[in-house]
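Have a look below at one chain only, the form predicted alone, in structure tokens format.
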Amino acid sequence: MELKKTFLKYFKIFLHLQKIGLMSRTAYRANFFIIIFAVLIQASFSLIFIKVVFGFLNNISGWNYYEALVIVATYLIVEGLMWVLFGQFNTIVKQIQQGELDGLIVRPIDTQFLVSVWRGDSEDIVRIITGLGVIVYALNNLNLTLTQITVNSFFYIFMLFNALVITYSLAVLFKTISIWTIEARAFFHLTDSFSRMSQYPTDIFYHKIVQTIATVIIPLFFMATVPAKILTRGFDLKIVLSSFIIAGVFFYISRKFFQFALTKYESASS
């Protein structure tokens, strides 16, 4: 009962902050729709790039055009969810610089939760919608039965959740560093770079050392390629279990790192 009460409390806070974010974004309608158009153009570039590449190749490391589209679509969905739900954890720098983090720490709510959901970019739902549309298009062109699509989609949702957890955890790990540095734009760019690399089949990394890095250290493999592989090629127990383990480990590490960073935080009034 207590767990349910706590969950509802946090869920209401999340919805309230999302509402505030949407109101803030739509206060200037023209600007809001311009941003939506810009996000759509940005999402289109990823799709155009894959189309151009497959104009010269039949497959990339065993992935055909429609399978590669699923990878890009998965990247768009995860990226869109990160922006819509968590604003890519980008508000932490502003909160530190302007002293807003001081007020969040003393509130009877988990600080990481508040920092994470403080701002959501509602216009990025365009990425999610685009990604879903591309997946429907790609599946219609793959030789999969309705049963295969249904079963694969069920496991794909779990892999998508794990991909979101991993991407979120990486954002927390890199951007928490701003508690020490105040300005950590280089780390912000690193997060974006790793995220963008995940939109390509990680099977292109042939060297074992690079594969290890892309699987364990910076788990690009699980951010888009694994969900796409499950959706297009079916259930793989080893990959599914590895995905859950990697997501759990990275979330735990990022959580502990953020809590440690808070113990070193010097308030704006110090």
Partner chain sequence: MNKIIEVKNLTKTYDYFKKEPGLKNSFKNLFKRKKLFKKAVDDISFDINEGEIVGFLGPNGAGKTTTLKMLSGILTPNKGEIKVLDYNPEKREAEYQRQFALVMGQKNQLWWDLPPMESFLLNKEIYGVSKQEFTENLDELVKALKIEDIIDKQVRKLSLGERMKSELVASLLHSPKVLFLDEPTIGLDVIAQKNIRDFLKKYNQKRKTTILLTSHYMEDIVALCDRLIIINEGKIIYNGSINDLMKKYAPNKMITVFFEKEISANELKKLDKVYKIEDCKVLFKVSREEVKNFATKILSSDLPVKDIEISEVDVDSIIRNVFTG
Second form
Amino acid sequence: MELKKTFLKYFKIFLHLQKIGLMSRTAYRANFFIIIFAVLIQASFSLIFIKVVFGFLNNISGWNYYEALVIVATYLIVEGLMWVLFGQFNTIVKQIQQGELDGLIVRPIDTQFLVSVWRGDSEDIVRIITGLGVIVYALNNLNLTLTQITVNSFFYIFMLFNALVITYSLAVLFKTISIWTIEARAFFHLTDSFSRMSQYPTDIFYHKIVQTIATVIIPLFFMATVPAKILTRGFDLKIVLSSFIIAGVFFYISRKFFQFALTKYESASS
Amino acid sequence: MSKYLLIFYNSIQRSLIYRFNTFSLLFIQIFVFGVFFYLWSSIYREGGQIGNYSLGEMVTYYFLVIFLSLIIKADVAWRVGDEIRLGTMTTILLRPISYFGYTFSRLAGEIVFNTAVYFSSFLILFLFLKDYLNISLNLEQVSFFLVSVILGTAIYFLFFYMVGLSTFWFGFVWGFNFTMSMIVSFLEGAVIPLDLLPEFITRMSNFLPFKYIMFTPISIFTKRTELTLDLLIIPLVWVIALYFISLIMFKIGVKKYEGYGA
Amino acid sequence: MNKIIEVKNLTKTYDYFKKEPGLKNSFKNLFKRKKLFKKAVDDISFDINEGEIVGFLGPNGAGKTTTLKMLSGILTPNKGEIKVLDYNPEKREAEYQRQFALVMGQKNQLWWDLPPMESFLLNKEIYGVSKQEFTENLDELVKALKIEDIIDKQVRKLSLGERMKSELVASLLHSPKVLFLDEPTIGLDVIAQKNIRDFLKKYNQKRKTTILLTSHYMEDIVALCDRLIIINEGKIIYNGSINDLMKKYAPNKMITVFFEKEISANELKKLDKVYKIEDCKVLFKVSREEVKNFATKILSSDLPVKDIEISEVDVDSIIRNVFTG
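Output the form predicted together with the partner chain next; the form predicted alone has already been displayed.
Starting with the chain above, the whole complex follows.
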């Protein structure tokens, strides 16, 4: 009962912040549309890349054109969610730089939650829409029955959720380091460079060591390839279970690290 | 003259302080290169081929794209845009110093610092991969490459200096800068080699200065192009043209800026 | 009178690295850096009772803000104990956080591109304020600070004074029992400063909210505080009522009289208490009790007085007195 109340309260705050965020960003109309345009361009680069490469071959490590598109689309959706919901967790960096983290720490709401959902970039919703569109297009062109698509989509949603949790946890792990340094610039795009690399099938890593790194250390495997695999090739118990385990482990480690970092937070001022 | 040198040195100092920034970028970009390395390697070892590029040329292409991005990309547009938007440009205008010279010296310091740091690491990486990639170099080629890179850097700097100056008219630079960086990175060949793209894009890029930022230097390095002088003269003409346009832009824009009593 | 805030032997130390100028030193710093320590707060103890308004006065870097941050749980002390409302702030318990508010004069907690009303509504959600309490508090606060017109205007379009008032409203919507204010009037014009002081005084009288404020404006302290704690270099050098402080360390006020023309030395000797003469301007140093009489004497005399100013001896002089005193 208590848990339900707390969950509802936090959800309400999240919705409220999303609403405020959207209001705030549409306050500058020109900027809002320019960014939507820029995000669309950026998304299209990923798609153009795949299209051009597959113009010269029809298979990358066992992935055909449409399957590869699903990987890219998954990456776009996860990235889109990272921006829209969490603003790539950049709030922690900005607040530390401007010394305004204090205002969030003193509130009776879990600090990590507040920092995560404080600002979102609503424009990136077009990334999600593009991704979804590409998935529909790709699924259309793959030989899957309607039943298969339905069943696979069900598990895909969970895999997508885990991918988001992992990407989010990576962002927390890396960007929380900004508590210890004065430099902010390096952090803003730190983790989206990693995410960007998830848009290629991880089967390309033909050395076992690299495969392992891409599975458990920087889990590119679970960030896009796995959801795509489940969607296009069907359920795989081992992979699905690992996905939950990796997501759980990363979330736990990142949370502990964040809480540790907060205790070390020294806001410099007189 | 010495005041610009001082700004240059200060800029290097500043870069030393913000070294976390520099080294974390290095670490990430090596990671990024690693992924591309595996992408092309696994394609080629499975018998595929991208256009008329050999594996060595493909991997070297992305190797250089990443390396050059680290060196060339300085936040010109951002800095200039913020100085206009926040009004801090005024303090510079009041001093006996040219704004262009000031911006250039500041960024030159960063570029030199970045080059020193990144060059060493990438050199080591390069020596490791040289044989695997079948790269051979001779003096003429390398010198051409260096001059080409310098010209490309100048074009990049000037173009984004002008993007920053557009703040005189737009009020803020972020969205425009972001869009322009995207478009330029595509047209300079950083996403895909220009000669692998449809013909209309390749033809369009011949009329724009961007291909000389990355595509041309890289093609020189990988010997995909003959070492003809026009490869250096055309970008040089662009540099001069962009410089003069930026001067005019500044002159007109500054009047507007001062008109607001900023 | 129950103690709301108890601080015992509080100490906070910062460490930092020495940075010398020059390119060579920057290179040296890569390999060897000297770590230095600064005691921001050095073994301080004090208590604050419910409903008191206490001022923390001191120069920059004295340790005021650091103390405030430890009381709100932002920083953890190196040594000592703190108890606020029977909570240990270090634990950052939600129950405690719902009962206090922190307003920092130089930091903006309102959303820049939106009207203050949106930030108010957000705080309502965050602090779990009931609709009824929210509406009541909002009405009362907005009326008291006279900002009815601006709560629907974008924050970035407001003046500094309007912004500060809005920040205050935002922080009081959840009826906190304790209010921490860090330099609340800094940078504001005289009228805004007065409005805010008047408001805080009335609010405290009505609600019995315990207020702890830091400032380096003497006027803030004199207008608002029952009690004053002076901090310098991390140590408390005075903790007591304002009146006592004034009597002890600032027994005099400065009266500046602007005359129409220069007054002869003879005339001035008759007045006594002359401190400094600058052409037509004469400064008198007069003890507090005698100010009224002295001013009356000057104004009712037939001296050609153009203007008269009575000012407080400035903070730094008082503090200097407190040190040497």
